[in-house]
Every structure is written in structure tokens, then in C-alpha cells.
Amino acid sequence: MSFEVPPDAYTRFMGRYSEPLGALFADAAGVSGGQRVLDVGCGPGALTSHLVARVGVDRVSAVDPSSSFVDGTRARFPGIDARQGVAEDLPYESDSFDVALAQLVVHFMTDADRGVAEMARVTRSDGTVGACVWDLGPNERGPISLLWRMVRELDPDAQDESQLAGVREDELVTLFTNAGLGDIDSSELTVRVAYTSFEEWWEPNTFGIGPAGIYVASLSPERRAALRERCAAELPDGQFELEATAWCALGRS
């Protein structure tokens, strides 16, 4: 899954999520000061800002496979060591790392089991490997699920991202089991995001990012007209804010 955007244009579409979520993530890790912390898949900075905030920018990591989010990174962290790089292939030599955390990547590595194997192979003995993901199976709790719910009523057969590796209960305990990670500990983590308006919701899912993005792109207008009036209907007129869960793993390697 491609997501060759400019940052600015994902931050408006799950960054206003991602941002919290990292806080809670970083949290849950139990990431201080002192430790070497690796970001896989960071895009343009969600987690990476808190990690560099508790470790400092010379003791943080970043790896994506987009060009334009790691260009963004290293101009948002100047000096931080951010590569163009895959999961499944990270470019790191074993036992680099303290802490490997992968914030809502899992479900788009083209292999999760061999990505997730990838992060525990460059954390030392001891380490934490950590994984979230948003719950965007039958709960559907995730940010995108209000609109891949109006999605199938009106196009059954569309493919959404309930099936990705991770977005159900367990799956990332699964992986991480497979990975050969000790001590598993999975939790939920929730997020609240406050919105203006129901227009300042839709744009952004628009902008052609991820699975949902690329769908509601590939619509005529008139179905994309339809669509956004079924979203509008279920949400509230004015100021409203939205709840997000994903589910969270953590590991020693």
C-alpha cells in the first residue's frame, strides 16, 4: 500500500488520531530516556515526536517505505536517522535497538509476519517489540469505520480493511506469538478527536490516502455525492468529536 503524499495531507486524514495514539503508545511501551527506539512505517512524525521528546532525536530511529514521509521527518527532527526502508527488510544491523514500535503499519506490511519477525530480530534480548492497530474488524471502532460502513451499504461488494492482518481481537497477539516474542501483553488504547464540522471530516478522505482514501477517489462524482450524503446523515450538524480504539501488543524479544 502506497502512501507517496505529502505529509500535511495525511496528518489531516489520520494524523489527528495518529498524534494522540502515539502518546498512548509510547506510554504503554514504557519508552524513557536512555533507550535506543526504533519507528517502523513512521510516516511524517505521529509517534516519532513522542519518542524523540522522552529520548531524545540522536537516540530515535525512523523507517518508512515513502520517500515523501521520510523527506517530512527529517525536516521535522532535524538530525534524526530516518531511512527509506521497508518492515518485512529493515535496515539495521540485529540487536540495535531497545524498543521497535510499529503504530498502525502491521495491517499494510506486505508480509506481517516476517515485519513483525524484522522488528524483534534488530531489538536486543530483552527488548520491547510493539504494535498497534486500529480495531477495524466487527467492532469497527477504527476512525474509517463510520465510512466503510456507509461504504458497503452502498457498495457491497467493496473491499474495506476489516480482513488486514492485525485490526481483529488477538490477531497481533497471534504474530507476535509467531515472531517468537516473550511476555505478550495486549490492551486497547482509545483516542478522541474533536471536529468543527462534517466538511473538515470529509475532505480529507478525499485525498486519495490508504485503502478508503483510494476507493472514495476512484468514484464517479455522483457516487462520491452519495456517499458523502450517507456519512453527513450520521453525523451531527456542527462541532462533534469521534472515538478511535486500536488494539495494542507489546513483546520482549
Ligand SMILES: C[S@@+](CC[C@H](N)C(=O)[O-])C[C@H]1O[C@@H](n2cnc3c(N)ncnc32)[C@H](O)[C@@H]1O
Second form
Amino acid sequence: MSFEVPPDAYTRFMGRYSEPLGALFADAAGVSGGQRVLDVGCGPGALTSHLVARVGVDRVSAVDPSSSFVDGTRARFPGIDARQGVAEDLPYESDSFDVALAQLVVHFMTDADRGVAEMARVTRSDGTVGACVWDLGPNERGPISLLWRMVRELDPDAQDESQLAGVREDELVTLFTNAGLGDIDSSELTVRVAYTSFEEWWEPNTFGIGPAGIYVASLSPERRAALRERCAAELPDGQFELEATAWCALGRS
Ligand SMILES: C[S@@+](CC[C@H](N)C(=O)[O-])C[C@H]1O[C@@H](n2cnc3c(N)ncnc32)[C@H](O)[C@@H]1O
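Starting from the form predicted alone above, please write out the structure of the form predicted in complex with the ligand.
So here's everything in the complex, that chain up top.
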């Protein structure tokens, strides 16, 4: 899944969820001073910022296939080791890190088994490998679950994200087990995000980011207006808050 989009647009769309999620994820993984940490699929740096705050920029590496995100991460964290690459073929020597984390990335990997195995390879023995992915399965607890539900009402054949790797309960655990990781711990991470208006929620959905954004951008003006109207009927007027929950798995390499 390509994310060649401006970092600012991503931040307005998903970053408002992934920034607070990153704090919870870094805490769950026990990231602390002295560790060497890898952020796989770093995007514009939502998790990276929390890793840099905990261990310092010199001890964080970040990798992403999107050149706009790699450039954005370098600009945001001067001096960081940010590289263009994919999880399935990580551009690092074996045993380079104490901790390797992937936040909201496993479901976009071309080969999730290989991506997690690569994260285990670059992590030292007894180090920590972690991943979190929104709950986009039947519980529909992701930030874009409401949007996809409204899409399906208008277009039952639309291809949503509910079949992607890792979005259902225990799928991350299975991926971690297959990669030979031990002491696997599974949990949920929940964030709350405030909006001042429906428009603030709706507009970023039209930026063409990720599968949902690409779907919305592909609609005719009439169908997009119908979807917007349906979503507006589901959300309060004025200010509101939304909750989103991610599955989280941590294992020992
Ligand atoms: C939803 S964004 C998450 C970005 C960031 N981790 C965050 O929490 O905001 C998904 C990211 O995964 C990256 N990505 C997609 N396929 C990937 C792959 N095969 N390996 C590594 N990263 C990938 C995308 O470029 C994008 O930056």
C-alpha cells in the first residue's frame, strides 16, 4: 500500500490518532534510555517522536517505503537515521536493535510473515519485537471503522480493510508465533481524539490517504456527497470525541 502523500495531510488524517497511540505503544514495549530502537513503517514520525523522547535521536532508526515520509521524518528529527525501505527486506544488519516496533504497519505489508520475521532478525537475542494494528475486524473499533460502515451501506461490494493481516483478534499473536518469537504478550491500546466539528472529521477522509481515503477520492461528487451526508447523520453536531482501539503484540526475539 503506497503512502506517497504529504506528511501534514497524513497527520490531519491518521496522525491525530497515531501520535497518542505511539505514547501507549512505547510504554507497553518498555522503551527506555540506553536502548537502540527501530521504528518500522515510521510514516511522518508519530511513534518516532515518542521513541526519540525516551532514548534520544542518536539511538533511534526509522524506515519507510514512502520517500515523502522519510524526508518528513528527517526534517522533523534532525540527525536521525531514517532510511527508505520495506519491512520485508530491512536495510540493517542482524541483531542491530534492542527493540523493533511497527505501529499501524503490519496490515499494509505485502508479506506480513516475512516483515515480522525481518523485525525479529534485526533485533538482538532476547530483545523486544512489537506491533500494533487498529481493530478493524467485526468489533469495528478503528478510527475509520465508521467511515467503512457507511461506505458498505451505500456500496456493499466495496473492499474495506477488515480482511487485512493483523486487524482481527489474535492475528498479530499468530504472526509473532510463526516468526519464532517467544513470551508473546497481547493487549489492547485505546486512544480518544477530540474534534471541534463534523467538517474537521470529514475533510481528511477526502485527502486520498490509505485504502479508505483512496476509496473516497475515487467517488463521483454525487456519491461522495451521499457518503458525507450519511456520515454526518451518525456524528454529533459541534464538538465530539471518538475512541479507537488497536491490538498490540509484543514478543522476545
Ligand atoms: C498507517 S501508516 C502508519 C505510520 C506510522 N507508523 C504511524 O503510526 O503514524 C502505514 C505506514 O506503513 C508504511 N508501509 C507500507 N507498506 C510497508 C512495508 N511493506 N514495510 C514498511 N512500511 C510500510 C507506509 O508507507 C506508511 O508510512
